[in-house]
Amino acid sequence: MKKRGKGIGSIFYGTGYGNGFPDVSNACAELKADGKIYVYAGATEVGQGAKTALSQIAAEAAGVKLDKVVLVHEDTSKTPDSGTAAASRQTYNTGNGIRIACEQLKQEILSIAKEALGTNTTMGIKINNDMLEVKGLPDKKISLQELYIEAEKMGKTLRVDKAFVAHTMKMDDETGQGAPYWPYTFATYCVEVEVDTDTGKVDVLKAVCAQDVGRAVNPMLVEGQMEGGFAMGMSWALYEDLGLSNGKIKNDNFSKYIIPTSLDMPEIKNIIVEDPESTAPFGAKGIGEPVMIPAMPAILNAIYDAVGIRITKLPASQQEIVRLIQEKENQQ
């Protein structure tokens, strides 16, 4: 017999190391002579669209086009120490030390630009993509290469470094009270799944995902991270056991290691949340690990809608589920 349930589930994240460990991203920002802002920053990218939206980030601070931005990473040579790929801090917290490196040199463009073009301020000079325009005199202008040259004429290295210092606090020892992360992102996923009570399996067959991301700096890289997220999640609630045993990993291959492939993803429609954060790039929050969190719940509320068992134990096994099934109708 198949039976389907609906279910729920509700997480709050917190973004950073948190607890009052030391969070800090440098980043820095330095025009060229090809008349391009070079980014450096020690982000890495792990497929969660960092490059994409560290630049995006960078050219709104800079006043420039996307194609006006390089940006260096994962070069320990280079590039300042940005902090890890975790916690989901990246967009957060080298975002913002992009952020503040590029406003710091777009200024700085701007002062040089003001004595090239013989203005007596710089409110008057807007970047228009690669050229600096004085408004209503379109016709002075000078290019961000010809501004290079002029920079270096006057002695001057149009190079910015800056970091960025996360807010958090160490909790109380005694009361397990304290601010330990700042921002925190939220998220709801609902999904319906409906359970084989003769088999124990479980298909999930919809999902609706709400997540907070402050501001979508990229909607398309949003809405990719939320179906990879759920998928992960989902992965961790049915399918994902190693099968530790005295300290020996059975499921030690991907043949005995079950990850859902694409046929097992249900139907999804992502709802994206914005609610712009006030110290955020751009209001922009990391939603990295948030993604995966709700779907667990989700899912094993759903099959307890459905079946009436209480799953205690991840992966919600077929073999788990036909014994609690079984010892449910035993005590009835």
Second form
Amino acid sequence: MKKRGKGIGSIFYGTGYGNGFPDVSNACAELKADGKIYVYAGATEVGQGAKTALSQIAAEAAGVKLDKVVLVHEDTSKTPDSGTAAASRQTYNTGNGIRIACEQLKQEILSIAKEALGTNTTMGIKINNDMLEVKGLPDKKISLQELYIEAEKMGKTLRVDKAFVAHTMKMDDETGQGAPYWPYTFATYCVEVEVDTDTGKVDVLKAVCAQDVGRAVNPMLVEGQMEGGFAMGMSWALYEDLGLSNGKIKNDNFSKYIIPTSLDMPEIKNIIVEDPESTAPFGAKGIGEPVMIPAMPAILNAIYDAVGIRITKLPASQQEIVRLIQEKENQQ
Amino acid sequence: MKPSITIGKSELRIDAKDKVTGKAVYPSDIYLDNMVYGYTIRSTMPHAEIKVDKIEALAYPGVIAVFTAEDVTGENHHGVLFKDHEVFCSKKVRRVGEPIAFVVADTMDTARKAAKLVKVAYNELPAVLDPREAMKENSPKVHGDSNIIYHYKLRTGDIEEAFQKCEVVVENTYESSMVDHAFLQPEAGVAYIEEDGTVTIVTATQYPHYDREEVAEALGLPHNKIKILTSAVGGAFGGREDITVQIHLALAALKLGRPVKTTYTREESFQAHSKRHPLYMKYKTGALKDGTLYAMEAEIIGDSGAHASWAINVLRKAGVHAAGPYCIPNIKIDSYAVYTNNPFTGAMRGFGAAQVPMAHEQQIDEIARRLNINPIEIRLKNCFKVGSLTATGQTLEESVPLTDTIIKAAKEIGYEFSYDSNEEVQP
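If the one shown is the form predicted alone, what is the structure of the form predicted in complex with the partner chain?
Below, the chain from earlier opens the complete complex, with every other chain and molecule after it.
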């Protein structure tokens, strides 16, 4: 018999290294001869979208369009240390380092433009794509490429090095009290499942993922993370099994170690919840890990709602579900 | 407010086109002149003393070198918190899959074949494979005198008194599983020596600057003589935090003066990188008659396997998040990280905080069921809001839209529930 049930999972997640561990993201921003802003940060694009999100933060902070930013992040001899691409920390931590560096670079660019265009104050200058214009006199302008040459003539290098240090404090050794992480990200996922009581097969029919992001730098990338996170959480809940025996992994390839295919995935409705964080770059908090966490508990709660069994051991495999259903029937 | 230039816009991924068209360069795509290939020989036993004989393998046609512990030019170790990985096992293996030797030959196929000629003699030792057993005084020891790496204690309020006031108390034990990151691209890399003597390693990693430190220490070279170039990365999820190919490749390139490449198979990849910590979670949660969560106690034991990796941080994070996103005034949590002879566990997306919701979310549902309260309403009643105190006593000052996520997700999936939007913020 097939039975349906609904389940919910709510979580919070402290981003960054935590517990007072030095959490530093260095970043450097430089205007080069091609009129583009080069940003140097040792932050890895692992597929999460850091290359794009960090470039967007740089462009916004410098006041230029996205195609005027070049992010250099692949070479330890050229980039400062921006910490690991983990702990859901690159958008918030390195994003902040880049934001600070680019805001400062923007001020320095405006100062050169003030000299070059003869205004009294940098407030009289606005950046319009790759042009710096005198406010109210848009024909009086200088391009970023020309500005680079002006700066060279003045003997000035337009390069800014900055570091962002995240707020984190060591907790008390005896009571575990303290402020280990800042900020926290929140999420709630709800699912509907169908359980086949004869075979133990669980189909996730629908998922609704409501994710706090502070502010979405790039909504499409956020949604990509949410769907990937859901797949990973669902896979952990229902499928993945290393077959560990006497310290040896038996299921060591993808014909034996089962992960979902696109056909296993439910319809997913993503809800991005925005509530900007004041210490974050343009309000954006880390979401890389939080997006996968609520899927597993929501599915386990939905299985209970459907057939009345508590999953206390992962994965909730077909065999385990059949066993628990039989155990329950025998007790009744 | 000024409209934004790009923030909030779904810009096309900068790396999308290269990845979709196959132009993105992953380490296994790299071929250099005069390049040779390395294959890693790994332990087949969970705990044993070893002796390695490489004479026969060295005589095999096409074999250029077989590197073992005695060839390591710097410190024969690495590790993110403790240096408890050996570059190559010297006297003992502590898990299946631990690297013992690196065979370098003119082709990958030759390296694999010659690897079978490296004789590893094992003297098997008693292994400990369950962290609960490993905590006992008389258990076999993995490193040093105790298998307990770390104990995190959280204490707030008075749980003894609090449980007595509870209308319902739910007790259960949960076991989360050890799983793999299942990233698409198995580990690979190329190392070569630049004209000025810099040892350059091209690999897919999460933290290039940290890899540089690890390689420098193992090679006995200053940081500025090591360069890490990050290739395109085919997923990571924490599984590329610990060293895998980097030191072996760098050492071989340094010793041979030639570019050296390795590409793991999927099977080897499963053996080479960390896994998710399985947690044994004993939970006791109590609530008052009106559904107010009032007391909770948890003991959490995490299996670190044969190396510590990030175990301290992971089990600390599990402890900090164990109560879930709810205000509970009386809490006692103990979490432990424990060595065993299992595959080592380390960073994986969610990092300790991903496992505990298996317990706290089922506990709160069970409490709701026994008190005949709606599962959405019990969450809305107890969940964090602006001004709430976490279990560690930290005030959440801003950006706490948890209530919003619960209401929106629950409505969309079709739950029926009531909620007073003016409900006071809980202290």
